[in-house]
Each structure stands twice: as structure tokens, then as C-alpha cells.
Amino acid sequence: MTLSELSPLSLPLLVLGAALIVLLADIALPKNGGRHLGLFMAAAFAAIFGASFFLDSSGRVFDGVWVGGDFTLFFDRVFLLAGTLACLGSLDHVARHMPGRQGEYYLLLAASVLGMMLLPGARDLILLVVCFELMGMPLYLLAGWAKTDDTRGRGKNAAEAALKFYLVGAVSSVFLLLGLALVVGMSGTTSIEALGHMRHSALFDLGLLTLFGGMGFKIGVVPFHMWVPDTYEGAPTPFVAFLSVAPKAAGFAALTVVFLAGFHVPSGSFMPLMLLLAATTMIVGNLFALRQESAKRLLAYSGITQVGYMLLAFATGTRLGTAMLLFYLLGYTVTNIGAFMVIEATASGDQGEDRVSDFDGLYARSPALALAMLLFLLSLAGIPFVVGFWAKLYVFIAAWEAGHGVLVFLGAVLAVVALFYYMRIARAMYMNEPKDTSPIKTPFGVKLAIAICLAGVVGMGAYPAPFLEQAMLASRSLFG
């Protein structure tokens, strides 16, 4: 093989140079030299990002193991931009809380990221699963690495946070090994491609219905959502900003590949099903979100609402919804992270809790993270006329030419449903007096991922067309 047969594969490649250039600075730089690799990876995330408008990195490698295209393409451009806020809103956050292994954070944030890139190419079930586990492990240990910097403060529950998330990250494992076993086993093929013309039986469906289970806990669809608020309070917020979007994403990116393109699911019998845990996630998002007092664990049942639209846009099984769902995504990781860099910016101080009373009087203390804040809750929310509003109507769209009529209704209520606890926060910063009138101290890095998210937030949901396109070239990819 040859390097040019490699160049479908040369955004990840340029992503592994990367990490591997900030463990070789780790070692040789000084301890306190960590900031700059947080620099440097945030610059090399965006810069990757730069480079795949100009690459070509269609085609396939392996023997048709890892196929690249416009559909890899899209959600590559999804990591590495998450990549980038994920890097530029911890460089403070990191370099306060946990001073002496700021490298080894930076690393493990670019492994994950690695691992993500190369999951929407994956025609092989054993490489899905590869993907996976190189996306997976770094978050367990970002998830509890303030566990022994922070012990009292903002990380007091990050051992917590990490046991939880990963325990139940394990228990998907299984299911993804059980039943890659029992499709194989049934098949005799790894192929996904190949396994979209096989005979279905009972062992093999049941062989689907657990892949879907555990993939199901990496997008946190109820009821495989367990972890996520937990998981989310106690790990440190700016690594909370890409963990509540960037492993959807991969997620989604997986069950489409294998149940879309190569099964063909959703157009069989698991279509009931399908559309049922799409309608219990948005509900159960709902009701648990509405008496959250703790603005993350807020915004993680607001997630997990957000993965139950996602999963009606994926249920459609058509080309228009697998497009939404993909702008969706889209739409839904310059929002999210957005939100969660704006509580990172008001936290009160090191023993902060980020409540929803740390927001009282925000408008007061600094009007423009009030304003950034206000217009992610309206993303989040549907409300015209950011991309959010887009988002969940092309999805609605996509899911009534389905013929789901009555999933789309009951959407569109509980997006009404879901006002009552953005609000909260709306209400809080613009009608509650402050208890804190000194003016809020952004560092650099928040500043500017807020910056750069509320931008998509406003420039999407002002002109969504390039985007739609491509996503609807993605889509088209995806199924020839």
C-alpha cells in the first residue's frame, strides 16, 4: 500500500500527528508548559478543520474496510470543530483546576477525537467496535480527571461522575460484543455491506437488537441513559460541552452506517420500536429537565430530549431524514457547547455549583454572555429564528412525509413543554436581582468558543441553505 491509497484517511492521520506532537512536547516541555499544547491542539483541530475543504479524502482503504466520502466527511468537520471549542474553553478551566497534567488531558481529548473521526467510515463490525473503544476510553478518564486536583471544589464529584459513566460504558461494550457475536455468528460475515443482504432470523434480529443497545448508551436514549446526568454535574464543564454532543454524534453516525445503509432497519419490523424510544426519550428528557436545579444536570435531560428528535429524524430510514438528522447535529453541537461554556463562564468561583441561581442578574453583570445565553435556550427551545428552530421543523418535515404523524405532534408539544425550563434560566438572568454585582472575568479561550458558537447559532439560523446541502450531499452519499 501506498501512501496515496492512504489519503482517504489523511484528516485522521493529521489529527493522530497532532496528539502524538503534544505527548512528545509534554515530555520534554516544563510542567507548566501545558497551557500552550491547549493552544496548539485547539490551533491544529481548527486547522484540520481548514484542510478537509481542500483534501480529497474520498475513496476506500483496506478492501473496503474504511470508506471515506462525503458522509465521513460531514461528521469529521463535526468532531474537529467540537474539538476546537472543547479545546479553547478548557485552557483556563484546565490550567487552574489541574495545573500538572494539562498535556495528558489535551492528548487523551485528541485520541477520543480520533476515535470519533473514524467511526463514520467503518464498513466492518469489528473495527465499529475498535472505533468505539479509542472514542470511549480517553472520556472515562476525562470525565473523573479532577478527581485528586479538585477534591473539594468544582471536581469533588468527578470520581462520581467517571465510575458511573464508566460502569454503564462497559455494560454497552458487552452488548456491542454480544451482538457483533451473534451477527457474525449468523452471517459468517463482518461486512456491513455484506450483512445488508443477509436472510433475517430470530438469533440475528436479536443480534440487531442488541448492537442497537448498546449504541443506545452512547447517545444516552432512555432508558440507556442513566449515566448522563450524573456524569455530567460532576465532570469539568468545558469537557462536559463536548462529551454532551461530539459522542451523539458518533453515536448516530454508527447506527445510521449499520442500520440505515447496510440493514435497513427502520423500513422492517423495528420500526415500532424504533419510534417508540424516540417518543419515551423526548418525554422522559421533559419531565425530568422541569424541577432540575443544577443548570447541568438541567441541560443533560435537555440533552437526552434532543437525542429523542434526533432518533425520530433516524427512524424515518429515508434519505431527507437522515439529512436532518445530520443537520440537526450540526445545529445541536454549536448550541449545546455554546450553553455549557456560557455556565463555565458564570460559575461562582472554585466552589461553584453551576445552579440556575448562579445566572440571577446575569443581564446586569455582563448583558452579552445574558444575550449569548438567551439565544442558545431559544436554539434549544425551536424558536425562530436560530438554528434550532430549523433543525427541529426539518425534522418534523422529514418525519410527517415518513408518515409519523402523531410523533411529530407530540413533538411539537413538548418543544411548547421544554420553554418552561429554558425560561427558568431566561427568567433568572434578566428579572432576578444579582447577588454578585461585580462584572464577570470571561477568559480568553470561553470568550471566544462562545463567540464562535453563537455565530453558527445566528449565522444557520439565518441563512441555513449551505448547510442543508451538505447535509442532504452526506445523505445522498451515505446511500448511493
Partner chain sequence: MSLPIELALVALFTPAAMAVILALVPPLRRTGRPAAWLSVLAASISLGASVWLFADQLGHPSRDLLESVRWLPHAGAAMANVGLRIDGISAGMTLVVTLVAFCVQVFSLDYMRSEPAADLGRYFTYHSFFIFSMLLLVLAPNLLQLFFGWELVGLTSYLLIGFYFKKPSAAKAAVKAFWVTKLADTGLLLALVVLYTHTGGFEWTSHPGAEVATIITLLLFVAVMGKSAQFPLHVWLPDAMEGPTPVSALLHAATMVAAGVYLIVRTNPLFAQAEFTREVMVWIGSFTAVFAAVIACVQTDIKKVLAYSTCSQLGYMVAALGAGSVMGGYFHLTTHAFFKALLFLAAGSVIHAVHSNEMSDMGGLWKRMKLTTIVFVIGSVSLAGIPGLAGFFSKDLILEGMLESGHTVPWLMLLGAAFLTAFYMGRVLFTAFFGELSEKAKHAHEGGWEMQLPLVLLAIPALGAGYFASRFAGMWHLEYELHLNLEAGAASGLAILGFAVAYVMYGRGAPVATPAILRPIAKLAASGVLDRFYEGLYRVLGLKLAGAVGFFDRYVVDGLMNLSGYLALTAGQKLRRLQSGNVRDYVFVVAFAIFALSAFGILR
Contents of the next structure:
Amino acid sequence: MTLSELSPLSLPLLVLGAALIVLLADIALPKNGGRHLGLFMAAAFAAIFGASFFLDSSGRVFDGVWVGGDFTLFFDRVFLLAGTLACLGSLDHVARHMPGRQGEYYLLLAASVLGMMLLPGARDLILLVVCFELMGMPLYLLAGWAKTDDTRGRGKNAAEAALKFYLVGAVSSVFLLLGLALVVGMSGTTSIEALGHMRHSALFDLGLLTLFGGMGFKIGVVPFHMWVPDTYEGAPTPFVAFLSVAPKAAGFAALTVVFLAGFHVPSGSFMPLMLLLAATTMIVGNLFALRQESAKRLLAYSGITQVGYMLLAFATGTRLGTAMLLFYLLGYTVTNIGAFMVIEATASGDQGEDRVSDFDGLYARSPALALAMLLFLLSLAGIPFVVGFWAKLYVFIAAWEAGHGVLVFLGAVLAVVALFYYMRIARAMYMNEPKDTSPIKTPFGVKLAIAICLAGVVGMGAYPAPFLEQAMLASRSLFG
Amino acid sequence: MSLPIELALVALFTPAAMAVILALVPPLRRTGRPAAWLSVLAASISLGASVWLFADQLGHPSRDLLESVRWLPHAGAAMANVGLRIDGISAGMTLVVTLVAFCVQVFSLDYMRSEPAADLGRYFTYHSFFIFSMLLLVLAPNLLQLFFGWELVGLTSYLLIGFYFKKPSAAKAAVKAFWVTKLADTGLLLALVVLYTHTGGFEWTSHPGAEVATIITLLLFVAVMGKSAQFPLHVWLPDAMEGPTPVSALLHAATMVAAGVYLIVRTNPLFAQAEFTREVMVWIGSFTAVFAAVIACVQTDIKKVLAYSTCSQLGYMVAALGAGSVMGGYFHLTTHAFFKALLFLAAGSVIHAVHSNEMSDMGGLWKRMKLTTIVFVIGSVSLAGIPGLAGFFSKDLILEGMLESGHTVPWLMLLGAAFLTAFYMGRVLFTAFFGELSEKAKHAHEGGWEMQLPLVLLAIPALGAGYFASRFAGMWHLEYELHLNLEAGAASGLAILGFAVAYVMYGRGAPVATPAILRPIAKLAASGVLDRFYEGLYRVLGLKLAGAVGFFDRYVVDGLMNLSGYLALTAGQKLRRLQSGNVRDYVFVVAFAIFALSAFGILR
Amino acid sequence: MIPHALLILVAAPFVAALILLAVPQRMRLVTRLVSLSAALISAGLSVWVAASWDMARGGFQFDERYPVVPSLGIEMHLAANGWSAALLVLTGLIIVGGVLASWTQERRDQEFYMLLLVLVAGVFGVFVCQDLFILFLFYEIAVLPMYILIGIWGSQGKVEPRGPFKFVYEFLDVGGREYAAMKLTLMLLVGSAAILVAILALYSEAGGTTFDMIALARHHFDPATQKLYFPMVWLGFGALAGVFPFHTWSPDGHAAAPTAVSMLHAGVLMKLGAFGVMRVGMVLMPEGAIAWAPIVGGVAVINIVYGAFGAMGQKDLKYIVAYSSVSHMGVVMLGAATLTVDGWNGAIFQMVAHGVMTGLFFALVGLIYGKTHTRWVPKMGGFGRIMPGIASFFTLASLSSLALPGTAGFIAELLVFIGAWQSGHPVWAVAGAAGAFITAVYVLRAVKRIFWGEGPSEEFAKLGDAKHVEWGALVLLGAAILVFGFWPAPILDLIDATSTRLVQALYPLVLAVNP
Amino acid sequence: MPLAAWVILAAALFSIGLYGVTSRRGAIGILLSVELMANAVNLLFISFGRYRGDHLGQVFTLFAVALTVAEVVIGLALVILLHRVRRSDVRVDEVKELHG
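For comparison with the form predicted on its own, produce the structure of the form predicted together with the partner chain.
Expanding to the full complex; the earlier chain stays at the top.
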């Protein structure tokens, strides 16, 4: 085995390299130099993102245990994008709250991204579960990232958020393992490609469903979603921005690899179940979001709703549906990170407060932030000319082609319900009088992150075609 | 384009142009008298053209000209045209309209002198517009254009009745007039719809079949009842007297209210196919003639007397047309236009002098206003149908036609009405113009020449129009022959009797008391039973129902919409409790869900 | 020939909105002039399109295609048929009038104009767009700015909690501007959800290769599909057209909205709904339309009569006008439901007529409200004395509303009633005519109460008539009412050319029964 | 012992663990219960592996053990964190500031 055989893994390896540099630098650098580590990590993610356009990352590694291609490339870019934005957004927050331990934050973030990037290419269940956990474990720590001496407000909430996240996550991991045990036990192989030809038995199916449950935790599908609002509310906002998109994308990547590329399940026997879950997720997310007072919590429930739409795309089990799922994930990434970044910029009081009412009169305090937030909200609601519209529409098209007309109708109506609570924020921003008229000083990193997200939301909204083409390519490379 | 068409265009569009100019150039309109004079100028041009047109038509009695352009498209072709139709009937009516309108405008110059300049300008703008709309109706080549003009004159009527819009009673009267006529006009609108659907056009010469013709003509007649104030849709006309008196003369006596009759004359080919409709017309017309005449006998307001008189005379015309006497109806329309306009203007002259509408405030005006008295006598006598004057010829024609068609009872009713007509006109004459000089009349004097000239102008045809009946009949392609027989004598005799009775009762300067025999009727008329009925209908079917619909929409239909929102929001709030915050619950849900999924997987 | 005429027409307001982003807030006149010039460009091009639309050739003209998402067959296909041309003119008139009417808008004027322009770009887009999908897009763009426009610049009202659902009214702030804005947005978007589903159904059934309506019209959809999806299109678009019982957003929305927004919304936006029903529903799904026509027409009749009574039951001036819109849109839907040439001519012409009329109405109501700060009719009276010009124009709008000949409203209603009778539903025609009478009752009552009679009371005695720029909107729209009323041929010819062709192609059966 | 017996044993262990997770109030107890569940799964891996006669189960178990250990370490870290910020014993059912 030569080093050149590892070339498909170049992107994850580069991330690994960057992470190691951060690790070493964190040890070497003086304590107050942590901010530079964040900048470095952001730059590294961005550079690797740029490199992804030049490096050939297709090919099989380790006898097909890991397979690179357009599919992995698409996801890698999503993760790198999310990583870049998260680092940028975190710069100020981390420096302010944990000035002494900034390196660890970025290291953990890099580790998680590394896990995610390896996930879509994994064609072996062992690798899959290792990647899954590599992605997941740093997240628990990051969720609880707060001053330990901060016994009120933010710190306390962060600890609670992390604990809940962790406990539900740990149990889910066990279920994931249980599922794998059943699947591997019944089939005798860990190769995902080989699993596709297995005869289904009761225990085997049981294993698959348990596996699905274990992964469903990560994407926050109802009823595995209950940690989501609590964690989002309590955890540091820039991290939540990352948490709300990247693990979701990774989770769907894993689901797609296992269930679509592997077992071709949703197109067959489990489809009604998936559709049921998709519908439930959409409805529950919406209903709970209606009366939320915390903006982060509101977006958490809204995120659950969005998962419902993604699950609908996933449940088609078709190549088209998968392409639409990928596009949805891409659009959702820029939109949701952007929205959380605005919350970070707006409602970053030290009490951990982030009420919807904190947005009162944002228009007067910072027109640019307000406009950005409005566009993000419109995108989340699926309104034309921002990316969210196309994302929903493509999902609907795919679902329609797969014959799920009723769910399309349900989804379309629920999108309107969702508009109600998104508009609560918009209304506060534009129609209410500000309680505090002081202008908002947005940190540079957050500003940059918002700008990038905004460009994505508007750009893809105005001209979605090339991005859709990429998603189609990625989908094709998975399905062959 | 031939000469008559050009003349008609001039007659039609000179006042139209004037109305547009006055409407669009407020500074000009607000100058008052200059604007008024401009309007009179336009009216006189229009009158001149009409006279020429009429004279030309007299020279070619059988000429029937049609000039039209496409107005509404249908499937690339024409659905309806607009244009001019010039024959004897329209030429005659054009002359009547422009003549009376001209007289009224001149009269108004003095009568309305004290109005503020801006209002005066507005007044004459409406008048110019009225000439245009009325001629649009008169010269219409098809029913659609006729309807167009029909509604526009209705609009001018509304605007002119409401001229003193600051006066609540005037405002109310204007709106009432519009509502009642608009309700009736719905019939005409539907008639258009039916006519077009069944014949593919709006021509009144078409033959849609007897049944459809009956439907159409009945619908048309509903409109006629509104416009020409036939019972029970006459209620707006007395109230319309709230407008300035010259307006009453022009619109609500001479021309506009006669439009209904004109409509029937024009669409006679359709009415000829509908026997049932004509029967209805005979009875409603006759009843209106008597009914309105009776009420006229108990009025003390001089304009109200004349208004009910108009109602009654329109009843004559409608009955005549129902009986098939087109000549009678149309001729009476013409003569009535002259003498009733004359009467109204004379009354206006009196009102102008004594500043009151009440006959009790008048009395002995002969001593102060010689000319007015003379013309009023001419008008009254002509209206009553005393032989030799215009009214006699036309009324006689009607009664004869009625008898000829075998409608004896209606004939008797009309005879009764003839008696009553003479009686109430005599009553007005004797109480207002003769006897003791009343307090208010002491300082009365004739108006300026602007007021006197029209009176003289109109007195001439009121006296002599009857002698041209056969000439007109030729123009109108109708038969006319004067029969001096017993039946005709009966009417004349009754008319003279009526005057005699009036003289006996009021001739010696007695106050305007209601004759004892008519007291119950007076009471009934004063209580306004029909008005109250309509008002009740309006309150219950209109306002109450509207209120109910408003409530229903606001609180039930919209309530259901709101309810759905409320339910969602409440559910959202209640459901939040499920998210307890206790992580052990979360874990339990995860475990339970996985078991449920597994159960699904196994039991599937 | 102007190249890219339709694109420019649609894009001009949008570009102007972007330009306004760069204009400093304090340059108020520049803001207005930019908006006005965009409105004038679009209006001018609309008139040009209408004038140079080739009647003899018919069909779709000024074809322009710009690919958007080729892989799904989505392209921006712009073209105008006679209907589009007529409605473009209407939209042009209303937006120019709207910009003029909001000239005195003080608060956050720049954003106001931006949103207004974006909205109108959407409206223009819907009328000329031949791609079903892009049409939907434009439709959304036209609907959504309403939320903000009403929410920020709207006026606050209050509805007393009563009735069977009293607790709901106590819970929600019914009548408030945010309530109105939210209700409007949610109801219309639920409608658009139904539209979206129907669009996807048509797209998918026709092979999933194109959204082009002209191409889709050639595809014969399965009758069962048509019957299933026609009502979705009808109610989906119909929500915007105020179809009973989904009209309840309209009174609250129009009452709360600022002047120009009410003008645009009642004037053109509601037409989008009716236009959508005809263009998408009745043209693409003729068999579905035939099956549903009795119900569509019946509901339209309910709209006419119910809306008219609803208007009579109001005391708030804006609610009167708003309910009258519900009633008049019923006439449009009735015309559409007749599936006859004359009915369709009438329906489209009624869109134009009602658009101009209601635009004028709302402009006037805005002026009156701006002066008196009340919309409560019983408080008014005798205003004819102090504002004669407003009184005249109000009367003119009222006359058009009650379909008096000489105003645009008459021709529209006559054609619709004729169509109704032709289609074998005399009851529709009779009920429609009755609706016109009820309209006469309530509008004249309103005129009497506001402008006539005694008054004005002390507090209003010093108020004046409309001023300078405000006349612009009034004269423009008033003139349009009269011109269309006296000489409808230029517009009606355009409409007729398209209606004739469509009805002959789509509804030969209906034609055969009623020649 | 036949496979079924091992499976039943694993299931029993798993159930006990699950019961512990959902019923224990102390954080440490919950962590222990999670560990019990994880070991039940490991048992299952090995039993299946033995039953099939390959090493796959054991390989998987090695990975699983490593992962579980890492996870528990993180869990302990979080418990300490929570203890510090709350300044009291960590009773998970009292940690519910975030809810609704």
C-alpha cells in the first residue's frame, strides 16, 4: 500500500493534519493566543474546501472499505462549509467565554468534522460506527462548553444541555450497536455492499430498525428528537449553528449509505413507516414551535420540521429523491447557520437569554442584520427567491414522482403554518419598537459567517441550477 | 354621412361637449353665470339642430336612417353597435326634449340666480349632460344604447334631485329615486340579457317568439313602471320634487319620466307580440291614472299636485300603449311634455315669487302676476282636456283607443281620472291665482325676461300642438283621425264639470281644505302606507339581513377560520408540557420508540 | 418592436426596488421619482404591448424564453395573450395610481416603495408568464410583501369579541393589523399550497419534462385527474380571488392595509386569483372545469349576493369597499364559470373594471382617512361641502360599482349575465342582477351618508379637498372608468380575441349547446 | 449453552440496563446502566460470532468496547461539569431548567 492509494482520502487527511497542527500549537502557544487557532482552523477549513475543487478524491481505499466519489465530495464540502462558518462564528464567543481553552474547542470541532467527512464514504459497518462516534463524541463536549464557575444562566444551561444530549446520545449509541449486532450477527458480514444481497429475516429487520433508531437520534427525527430543543437552547449559539446542520447532514449521509446504497430499504418494505415518521416529524415540529418564546428553541423545533421534509425526500428511496435531499441539506446548512449566527449577534446577553422579543426593533438597531435574518427565515419557510424554496420544491417534486401526493400536500400546508412562527421573529424585527435602541456591534467573524450564508441563500435562490446539478451527480455516483 | 345624421350629432354632442368642458375645467364651472350661459348656448345649438332635423324629417315623413359603429365585440364580430336612428318618432322626441330643455335652462337663469356661483355651474353642467343622455336614449338604434341613455338620465335625475344635497330631505329623495328606478331597471338589464341570448342582438325588431317576447316585454315593463312612475313603483316621483322646480319641469314631468313611455313606443314591435304584457299595462296604467289623480286632489303643495298629475297622465299613456293605441300614447307624451313643463315652470315662477310651495301661501296671484296666471290657465285647461287645446286631442285619442280595444272598465277609470284632473287643476287655479291676495303674495312679482320667455314659448305648443296631430301621425307611420262623438264629448263634459265643481268649492277664495269626501284618502296619502311598506322592506330585507350577514361573516365564517388558528396555537401551547425537561423521560421515549419500531418490523 | 419588452416590463419595478436599496433614506423625492419612473416604464410598456398586440394573429405574442432550471424543464417563458395585455394595462394604471396615492407616505417610505414595487413585479410576472412554475413563483412574490406592507404601515382596528366563538376573539387580537396581515398571508399561502400540488400533478402527468403552459395545454389530461385537481386550482387561486368562504382575509386585510396597498391588492392582486383559475384551471383542465362549473358558478353567486349584503352591514368605510370587492370578484368568477365567450369577456373585463374602480375607491378612502383619521361612516356627513372633488370621484366609483352604463362596470356585468344566461343558468343572471341592485343600495347609502346631508361636524369643518399629486391618481383612475365605460372596444377586442379562441378550442360542447 | 440462551441473557442484561437508565436518579447510576446495556450488546456480538464461527463479532466487540469507554469518559466529565455549576449532587430529574 502506497501513500498515493490514499489519495481519495486526501480531504479528510488534510483536516486531520490541520487538527494536529492546532493540537500542537495549542500546547506550544501562549494561552492568550487561542484566537489565532480559531482563525487558522477557519482558514484551514476554507482552504480544504477550496482544495476540494482540485483534488481528485474518487476511488476505493482499503479494499473498498472506504469509497470516494461525487457523493463523498458533496458531503465533504457541506461539512467543510459548516466547519468554516462555525469556526468563524465561534471566534468571538470562545475568546470571550473560555479564553484559556480555545485550542480544545477548535480541535474538537475539527475531530467532529473529520468523523463526518469519513462517514459518507464508509462501506463497512465497523468503519461506519467508528466514524459515527468520532463525529458524535466531541459534540457532547462542545455542547457543554462553558465556564465552570458560571453557575447561573449560560454556563448552567450549557451543562444541562450537554448532559441531556449526552445521555440520550449514549443510549442511542447503544441501540445503534444493538442494531448492528443483530444485522451483523444475522448476515455474517460488515460490508455494506454485501449486505444489500442478504435475505431479510425478522431479526435482521429488527436490527435494521434499531439501527435506524440509533441514527435517527442524530438527525432529530421524531420521536428521537426530544434532546434537540433543550440542547439547542442551552448550548453556545455558534456551536448550535454547527450542531443544527452538520450532524444532521452526516446522519442522513449514513442513513443514505446504509439504507439506500446498502439495503434499498425505503423503496421497499419500510416505506410506510418512513413516511409516517416524516409526517409526524413535520407536524410535531410545527406544533411545538408555534408558541416558543426562545428564538433558539423556536429554531430547534423548526429544525425538527425541516428534518421531516428531508426524511420525506429520503423516504422516496429514489435517485432523484436523494439528489433533492442533498440539495435540501446544502440549502439548509447555509440558511440555518446564518439564522443562528444572527441570534448570536443579536441575543448574546450573558444571561443566556435569546427571547423572540430580543429581536424587537432589530430593524432600527441594525438593518443589515434584520434583513439577513428575514431572508434566512424566508428561506426556512420556503419562500421563492431564496434557497429554501427550491429545496422544498425539489423535495416535493421527488415525492410527487414517487407517488406521495398526500404528503406533498401536507408538507405544503405545514410550510404555511411554519411561516406563522418564522414571521413572529420577522414581526418583532420590523414591526415592534426596540426596547434597547443601542446599535448592535457584531463581531467580525460572525459578520463574515452571516455574509457567506447570505450569499449562499440568495445566490442559490437566484440560480439553483448548478448546485442541483452537483447534487444530481452526487446521487448518481451513489446509486451507480 | 347625411344631413340628418350630422344634425343629430350636433344636437347630441354639443351639450355633451359642454358638459365635459364644464366638468373638467372647474375654474370655468365655478364662474357660475358664464358657465350657465355657455350651457344655454349649447342647448340652443342643440335645439336649432333639432328643429332643423325635425323640419327636414317633415319633408321626408317616411325616411328611416340608421348609422352605427361597432361598440362591443363578440367572437371577432360585433355584439352590439352604437349609433343613431333617425325616423319620425325619434326626430319628434328630439325636438320635444331639446325644446323643453332649452326653455328650462333659460328659465333657470333667473330662477337659480341666487345660488352660489359654483353650485350654479354644477347645475348647468348636469343640465347639459341631461340633454346628451336623453338624446342618446331617444336616438338609440337598439335596446342596449337605449338602456345606456336610460340609466344616464336616471343618473342626472339623481344628481339633480340631490342638487341641494345639504338638505337631508333632498338627499333622501335623490337616493330613493335612484333605488326605486334602479330596482326597476334590473328588469331592463335582464331583458337585454334575454333578448341577446335568444336573438343574438339587441334589436327591438326581432322576433324571439311569443313566449320569450312576453318575458322580455314584462321585464321591460318593470323598468317602465319605475321610470314612468307607475303604481306601485311611483313612490319616488313625489319625493323627487325636492329638486329645483325647473328640474321637476324638465326631468320629472316632461321628458325623463316619459322615457318609459318612449321605450314602449320604440319597442312596440316586441310589445305587439306580447298580448299578456299589454293587458297588464292597460290595467296598471288605468289604475295609476285614477289613483294618482285622487291623491293629487288632496295635496296642498303645488308641486306635489303636479307630480301626482304627471303620474296620472303617465298612467294614461301606458294604458293607451297597452290598448294598442301607439299614436294616443305617443301623442299624449308629446303634448303632455309641453303643458306639464309649462305648468311646472309657471309653478316655479310662483314659488320664486312667494318663496313657498304651499298653495295656502299663494292666492290672488292674478293681481300680481298676469302672465304667469295666463300661462298656468292655458296649461291647466290643456291638461284637463278642454276641447281645442293640445291635451284634448291626445287624451281623446287615448280614450277612443281604449274603447276600441274593448277595455270598458279601464275606459271608465280613465274617464273618472279626466274628471279628477280637471277638479284638482281647478282647485290649484282657484286657490292659488284667484281670490284674496295672501300675505306672502303681497310682494310677489313676475320674474325677469329669462323666466317669462320660456313660459310663452311653451304656451304656444300647449295651445296648438293638437292641430298638427295628423301631420305627426304621418311622420310616425300611425293613423290619426279626429272623431267628435259622444264618447269624446263625455270626457270633455266631465272635464268641464270638474272645473265647475272646483269653482263651486274653491272659487270664492275658500281655503285649500280637503273636500270631505276625500278626507280618508288624504289621511291615507299623508300616512304614506306604500312608503312605509317599502321602508319596512328596506329595513328588514336590507338592513336587518345585511346586519345578520355581517355578523355571520364576522363571527361564524371568520370565526371558524379563527378557530382553526386558535386550536393550533392552543395545541402548541398545551403540547409543550410533554417536553418535560426531564432527561429520563427522553430516554424512555427513545427506548419506547425503538420498541415500537421493532414491533412494527416484526408484526409487519 | 421593443426587444425583451416583457422582461423589461416585469423587471423594471424589481430593478427599481434594488436601486432604492442604494438611495439614501433622506432623499425622499428621489425615492418617489425612482418608483414613479419604474411604474411609468412598466405602465408604458403595458400600453405598448396592448396597442401592438396583433389582433388578427391572436394567440401568444412577444415570446421570450430564458432558461432557469433546464434539468426540470423550468424556463422563464414570457408571452402575452389578449387577456394578459388587458390586465397589464390595468396593473400599469393601478401601480402608477398607487405610487401617486402614497406620495405623502412619511414613515419608512423607502421600504414601502420597495415592497410595493416588488409586489407589482410579481403581478406583472403572473400575467405574462407562460411557465406554470415561474407563474407560481411570481404569484408568491405578489402575495408575500403584503404581510410586511400591512404589518408595518397598516392601520389598527379592533373587533369586539362576540358570537359563538367569542373566546377565540378574546384570545386573538382580531382586527389588529398584525392579525390581518397574518390571516391574509396564511390563508393565501394555504391556497398556494393547493396550487403547488396541482401544478406538480399536471407536470408529472404530462411526462415531467416541462412546465410550459402552452405545451401543457396540448396535453390531454385524464378527465379523472382534471376533476380531482381542478377544485384545488379553483380554491387555491380562488382564495386570493375571495371565493366564499375563503374570503374572510379580504375585509380585514383591505381595511388594515395602507392606501396604495389596498389599491394594489383589491385592484390587481385579487385578479391574479381569478386569472389563475381561468388560465391554469379552465384552460388546462377543460373537462374538470365543465364538471365543476355549476359549483363554481353557484359559489360565485353566493359571493355576489353575500358580499353585497355584507357590505351593506358595515359601518367602516374600508370594510364597505372591501366587501364590495368580495361581491364584485364574484361577478368575475361567475363569468369564468359560464365557460362562454361572452362570460369570459365579461370576467376579464370585470377584472379590469373592478380593478380600476376599487383602486379609485381605496385611493379616495385613503384620502378621507388621511384627513379625518376616521373610517367610521356614521361620524361623517356633509363632506361634499368641504371636499367636492373627492365627492365627485367617489360618486363616479360608486356608479361603476353599481354597474351604471357609461362606466366600465356595466359592460362587464352585462357580458357576464349574458354569459350566465347562455350557459343555461338564468338563476345566476337574475341573482347577479339582484346583486347589482343591492350594490346600488349600499354604495348610494354610503355616498349619502358621507358626502350629503347636514354637516360636516365641527372637527371636520376645516378639512380641504385633495391636493396636487393626489389628483393624479384620482384623475387617472376616474378617466379609465369612463373611457372603458364609454368606449370599451380597444380593451375588449384584446380580451375577445383570446376568449374566442380559447372557448372555441376548449369548450366546443358548451358552444354547441348554446350557440 | 445454545445461542438462544446467550441471546436471552443479553436481552435480560440489556433490559436491566434500560430500566436503570430510566429509573435511576443519580447520574453515576445512569452511566453504569448505560454501560450494562453496552455490555449486553457486546455479549450479543460475541455470541453471534461464536455461533457463526467467525471472528467478526469479536472484532466488532473490540471496537465497541473502545467506543463505549470513550463515551463513558465523556459522560463522567459532563457529570463533573454539572456538579460544579450546580454545586450539588447531580440528580438528573432535577436538571430540567430547559423544557417546554
